[in-house]
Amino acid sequence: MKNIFKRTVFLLLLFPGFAQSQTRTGHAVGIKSFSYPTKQISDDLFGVFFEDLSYAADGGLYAELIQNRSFEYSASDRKGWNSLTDWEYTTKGFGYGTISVETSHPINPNNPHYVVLDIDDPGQNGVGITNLGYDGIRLKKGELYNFSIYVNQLSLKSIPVEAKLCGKEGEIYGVFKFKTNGKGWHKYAGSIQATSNTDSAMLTVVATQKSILALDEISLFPQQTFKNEHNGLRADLAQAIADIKPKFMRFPGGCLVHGDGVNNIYRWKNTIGPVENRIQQRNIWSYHQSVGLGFYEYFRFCEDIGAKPLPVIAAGVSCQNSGGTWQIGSTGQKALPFTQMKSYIQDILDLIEYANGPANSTWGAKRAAAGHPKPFHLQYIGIGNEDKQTDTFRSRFKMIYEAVRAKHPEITIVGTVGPSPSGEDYDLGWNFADRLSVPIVDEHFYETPRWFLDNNHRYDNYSRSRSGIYIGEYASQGNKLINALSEAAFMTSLERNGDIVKMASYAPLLANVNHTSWNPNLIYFNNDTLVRTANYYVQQLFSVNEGDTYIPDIISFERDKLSKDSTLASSCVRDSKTGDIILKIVNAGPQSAIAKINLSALKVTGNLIVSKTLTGNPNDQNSLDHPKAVIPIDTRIKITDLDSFTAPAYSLTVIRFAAKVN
């Protein structure tokens, strides 16, 4: 669908505090008590999916500004990489010496590599190393940046060291100075205030006298992280996610969960505790995971934004695409030996204890030691990710499923039915879920806008006696307005079927524009700014305006009477907490349509104020160069307009009544 959509997108909505606060005027709409057939909607319908691909974690949501901070990059991460990738040996000012990467006496065996500087002559400016950051380090004038480093003084005397924020032409934006205080690994930390704005700074660490010293775990964080959390998240990206108001957050993937071979399976225990003691590993998307954003940071973020955690654990098998066979039906799936399954299952049980156990339990104590004595209230856990349905997978899934269900019947288990919305794996996955009575299964689909429009009734006839549905990953293969509208049309069907569709999350969530390995995504960013896509605004509108009861037959379309028009879709839901009625009207076609709102069924009276309009060409898409190509603006309508409401071509309309129920 190229260059055929030339109409305005028109979005109308009213609700308190959409993304930002707003002022109401006029008369409230009164809704008298009514008896009408309704359907309960899942409390957790719309959430977000996070996977560390396209540098979504390191170089993205995780606020660390130093790349390869502990010298653990290697050629197995990416061809040509090594322990000094993104570092430069610095000898400006006629200094000289040698640099080496060593492993004989590390801070921790989990973090084996470190740098040794043997400085023969410090010259005028010292000898050391410089980090280039992720496409440069962004600094804001006047803001503070927390620097830390581990140093092992190998010389007899104390060594003066300088950490400098520098520009490409030698500009100095801030300095932190300290002296080492003895042999052995010691952590040194301080803050640096930036004197200028730049997006291309570097961090240089130099010793300024003849000496030998070892360096490791060199870190630089903006002091202002999201909620000012220690080892925290980049504030603007985290806030953009929080603004969606997701009911849940899935983590850590995606294909990242089951990894590229069994030795690359994501192990949650490797991601907690002091960052210098965590076990890093290769990322299946061909870079590196510092796991600085690990399970503790994930649980903490969910709590900060009011989202339920949905951790996903590999089902004892690796991705079927292991070894580079990236195609549906590929046979790279590898499995943990049965002799290892008992300990692997115990790891999963330990995760539940880490999240929910008392502070005096074995793993609850580790959570408490990290700074969170209270439980995280874990309710869901996913086992497997779009796995190929083999006997190898099924045998291991069954072992995990039965063990978790027996030990923790209070936990809702989410299974998986393969990588596609139909086909052999899908059918086999559903048959297997039926045999085990899995509470919820995870369906994935990345399809065209037309597929989403044509599949609006996909879940209408699903058996309500089978597993509930979690649509863990979906997107319409683009970030244009027409993509977002096709997703909006499909999302009305998720509300209509919110009794069987328990959860849904667009995927992927984040992508660094300079390191994008998958498109489309919900939010794009660089080290300076971010852009919310049209798809983002659709997700936000639905999530912020989620109801808990679906009311059928409230909205009809004149254009829809003679032949079913898949470009038209609608839903009517009620939020029992506020008493509000929320209408969503989608017109993804090239002509306007008349929507009839059955106000008499709701017994509505009074005036209506509506605000926030989303305008733009359906082929437009937001980008870092044009971040406001498609953004909401204010508008308003009257209640009488709903008797025969014109839904403009290529439009999403959300109308919320601030109502009182008698």
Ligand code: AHR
Given for the second form:
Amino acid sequence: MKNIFKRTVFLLLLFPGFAQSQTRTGHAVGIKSFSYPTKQISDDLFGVFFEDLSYAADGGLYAELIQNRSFEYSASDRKGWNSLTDWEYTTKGFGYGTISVETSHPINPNNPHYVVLDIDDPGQNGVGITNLGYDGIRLKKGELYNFSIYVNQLSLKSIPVEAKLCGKEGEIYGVFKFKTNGKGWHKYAGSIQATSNTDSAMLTVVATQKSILALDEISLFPQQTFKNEHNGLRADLAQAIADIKPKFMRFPGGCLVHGDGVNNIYRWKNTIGPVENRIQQRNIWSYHQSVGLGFYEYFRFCEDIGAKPLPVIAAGVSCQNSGGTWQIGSTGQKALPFTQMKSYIQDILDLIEYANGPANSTWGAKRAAAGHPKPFHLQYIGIGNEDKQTDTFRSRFKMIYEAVRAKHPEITIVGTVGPSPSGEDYDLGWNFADRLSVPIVDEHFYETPRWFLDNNHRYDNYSRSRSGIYIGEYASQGNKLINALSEAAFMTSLERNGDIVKMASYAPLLANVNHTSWNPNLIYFNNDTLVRTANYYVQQLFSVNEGDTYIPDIISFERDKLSKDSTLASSCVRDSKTGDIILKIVNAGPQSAIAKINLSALKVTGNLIVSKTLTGNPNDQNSLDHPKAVIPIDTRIKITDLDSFTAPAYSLTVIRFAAKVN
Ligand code: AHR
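Output the form predicted together with alpha-L-arabinofuranose (AHR) next; the form predicted alone has already been displayed.
Complete assembly follows, chain above in first position.
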């Protein structure tokens, strides 16, 4: 009893808010007669951050295989781009005619550009256009691909059209043929079975008779998308994200949210409804957003993987790096005029209705029309991203914040405290959050491994009476094992402080290796395959082994007795759903370390347990060529071995076992 008292006093000194969250008997977390002080951990601690950066959406998670499918690429996306970027005019069988891009009679004014073919002579193979996909189209032998196209027959007679999956040397991997059935825009669709495996196919669409026709919205999807969803996601990438078992997913970014100038702010309403009617736009990362992966698809994906949705909306101001992103010549933060704020705020309220409103409400009806009458159970909404803390920002944030709170007190708002772990925006952001009592604020760290090791105690002394924390973006500047281990060490501190650190997400999540505009990332991919980095495995090991109760003083390192070693870190959590105890032991240093594990408070059931260890050379890293340089290995150990456990040099060990708490 005396010891417990001493320990509690010590913890109160170390963690000033500890008394609010800890319980000696553990009633708040359902642990009966547990003799240690415990701390409740947020239910949503480990999640993922998704941003359409480095071709993460178009050319990545969004399963569309046709690049620039609606001819909306332009020089404003990227210098040199135009409506025919990634397309070639095809007259291979000695046909001839003309091709033009027109805008006078589009399918929808939101999708203004389309191609007109005026074919004088179709030759032997027809005249048309060929799409090169995203670095080629990946086909899997025997699998079905859903092709669709809008055609406006401009000449009198019905026109025969062929859609062919082709190789560079003229190989044909599958064909779909149809005839137009009258004037005006009509959608034609069919499936094509691939006859070969390849990662460099192209899609050719040709008309095979003298004719005039307009083409738009040319699409090809693998039939096997993630969970076979329509307008769905690339199955392997989506599965890799699902395998993390994230508790939440933030979308659609980062800087993409507040955009490059006010006209580039991400507007969720532009991203729902039939894909051919959505309003596309330039991506702040210098490419194009088809918004085929829009808010409906984000919500649906969150539901499919059991992650709570965390949409982030700009605070009515653009990125402070606007106008030459990240370069000299930036025009800085720009704001929506106050005259537009009322309708901007209404859009945010409408988003909440879109996600949660009944199917007969105005916006709930749009969700239902898309195929989801039931609500998406939105609980969080982020306002702002790393914004410069100016009066311009603050005034708009406050207007949004107060309007959302007044109409939807059930929604938890996440504010922002700048791009760095300290500095002017951080301080001003926290002061502002204090003034408004913002429930949660978003901190970002792109720092060195050393910083992550040295900041293991960052949150121990944070006030428990201020805003909760969402670490919305963090990464230790590399994908080597040592980076991943420094992140793991830091993550043990997030569990220890899981009472005030409500959420955390590594960033960014995905990068196409051929179009990478930010490093490091959690998952790298090309059009064929993907690689899970060492950092990915750390995220996964923590997320699938999250607990709801933190139990202090279970693990101690022998070396720490001499002097505190920042390369060593550990945590002990309990998952009350399974009753399991989970230990995480990080050794980010070059020598093995002995950990003493005090099991006396935990009545362990069973003798043999399986631990997972991520270890190797600190400079090892996974790549597409070497995807398994660093992967978790299972080891069977005896529970008695835990009395004195040797943590190998450069390792993360996760040990999970059933226990009855005494
Ligand atoms: O994660 C990449 C970028 O880093 C995000 O878009 C931005 O919020 C941060 O600066």
